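A single chain, nothing else alongside it, follows as structure tokens in the form predicted on its own.
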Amino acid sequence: MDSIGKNIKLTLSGASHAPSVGCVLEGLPCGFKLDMDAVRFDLERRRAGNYALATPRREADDLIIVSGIKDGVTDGGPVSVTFPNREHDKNAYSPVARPSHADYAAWVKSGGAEDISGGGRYSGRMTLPLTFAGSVVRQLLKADGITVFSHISYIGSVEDAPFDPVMERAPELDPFFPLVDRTKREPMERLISETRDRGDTLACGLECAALGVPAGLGEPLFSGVESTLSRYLFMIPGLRGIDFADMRVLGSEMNDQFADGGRTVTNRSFGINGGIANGMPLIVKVRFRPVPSIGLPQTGYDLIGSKPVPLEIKGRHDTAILPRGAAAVEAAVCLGLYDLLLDHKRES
């Protein structure tokens, strides 16, 4: 399924080398007005264009409203809009399913019928609706008093500091490689850059924070925050694990005590309890796979001829799915926020 949401409901459209990719976002209140250049801001902190160690291919990413917002207000109906591909390229691509690509089980899955063009439905590209999305959500909460953010937590080898996991309100990030400690990007910079010059690519992590997000939001068992979040957070490509908590070995230094207000000392368990969010910061790690696409010699798999073969990919990739990726984990997390919002309301 291309679509998500209980309150909210999210359907992506378009793929990799498809003419378009493009979303529509049902359930948004009516009369709303939207910051349009917020919007086009996230987008652009997505965007390649913006970085140079990012994948060659330069899309503009023009945001094409069909339908929801006039004079950037919401209008009640359902929000469409499209992104035209002016960047695709299918025959930069043979029909070869490539190592650790969604390639094979998508052709398995589909009888040969999916276009898998550049990852097709798999691909990046496509958080770039999903982004959009977000974006628009991100509004919404910041009118409850809801803020998200991130930064890179690290790229290969090299590690940024932790957010502060009791901070009271966001550090100062730059939001195209936002970090804790800024001296940090040279290093991680180098190694991208080093790593791309040999043909291969980078695991990396993101940490992803929000404020103000009330005590008692969410729910027990299938409806929790960590569900709800991981359901979004799993659509984006190459995220491959994300944790919830500060793990420790012994109870005694996993448990966080109360302070007065109902604050805790520590925050351990990422302001999730049962499910349900406690009031202290809401924090989820999430972990990037290396980018599969890499540029050494290795076997592919013919899905016409049904056997190995020798394969060097020649597209336009990136070496690391951090700074760009940061857009789309916020983007998921303002969405599943705002949908298990919703819920919150109707109870209180």
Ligand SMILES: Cc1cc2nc3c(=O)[nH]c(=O)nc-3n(C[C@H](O)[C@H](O)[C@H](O)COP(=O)(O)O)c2cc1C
Contents of the next structure:
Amino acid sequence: MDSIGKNIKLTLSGASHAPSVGCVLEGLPCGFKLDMDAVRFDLERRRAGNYALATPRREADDLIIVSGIKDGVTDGGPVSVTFPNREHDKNAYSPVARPSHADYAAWVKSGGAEDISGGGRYSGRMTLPLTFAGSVVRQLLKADGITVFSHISYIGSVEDAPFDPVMERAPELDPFFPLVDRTKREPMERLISETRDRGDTLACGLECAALGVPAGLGEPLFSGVESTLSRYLFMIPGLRGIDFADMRVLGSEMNDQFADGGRTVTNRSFGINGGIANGMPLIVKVRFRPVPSIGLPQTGYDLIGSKPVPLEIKGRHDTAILPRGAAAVEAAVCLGLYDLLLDHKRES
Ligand SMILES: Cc1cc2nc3c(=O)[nH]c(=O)nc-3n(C[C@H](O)[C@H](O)[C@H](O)COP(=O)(O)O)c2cc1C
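Return one more block: the form predicted together with this ligand, after the form predicted on its own shown previously.
Let's see the whole complex now, leading with the same chain.
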């Protein structure tokens, strides 16, 4: 199933080299005025080619609204959108599975029936409709006083300063290259550029925060904040790790001592205890693997001939999933939080 959600339902469709990718988002209120420029801005943050050091692929990401939004206002029906895939080069891909991409596993799963060119349904392109849906829901969260933002915590060996876990407002962040310490941009960009020139790729990480999350949000046991957000987040290809706490070795270092109003002094629990939001800033740290398509000689797997073969990838690829992936992570967090918020509002 390519659907998710309890109180909302998001279905993604299409694939990297299909005619289009898109989504259907159900469960939104009727009559909500959307800021479509803000939605387009989030899409632009994710777009391939928005930034000199990202992939040289140029994707137009034209948004076609099929239903559910009329003159920028939700009509209560399913919000259905599609994005034509114009900028793909089928010849850049071959029936040889790339090491550590989803090609081999997807081929086996579908018995060879699925078009896995360009990564198929497992491509970063699928984060385009995810980002759209998250951006819409971000505006609904904002109407309830919840804001979601993120910064790049590291690219390769270059680290940014962390968010202040007890912050009361968001720091100023450049939406296209969000950093707490802006002086880290230059060494990060230098590293991306040097690594790309060597034909290699980089691991990277992001810290995403939500302010204004009400204490008590989250359902016990199987639908806590961590498990709900994880289900949305792990849709993002290349995302391989999530931390929901600033982990320490000793309990005495880890425990958050209380302050007035139920706030805590340190928030090493990142705003969650027992799967339930505790009212402090909610922080999620994610880690992306290095992009699997590297430009160096490797051993791939010939899917037709069923044998390992030499492989040199010639396509146009990202060197690191960030900064493009930041909008997708924020989208997944927004969708998970909104789904939980609808339960919370019913209860309170
Ligand atoms: C925004 C974004 C862009 C990506 N760009 C590429 C890319 O250019 N080349 C590539 O091989 N993988 C890229 N990936 C990662 C792969 O899609 C991912 O590693 C692959 O589907 C395997 O999934 P897994 O790493 O989660 O196992 C990108 C992912 C995202 C989220």
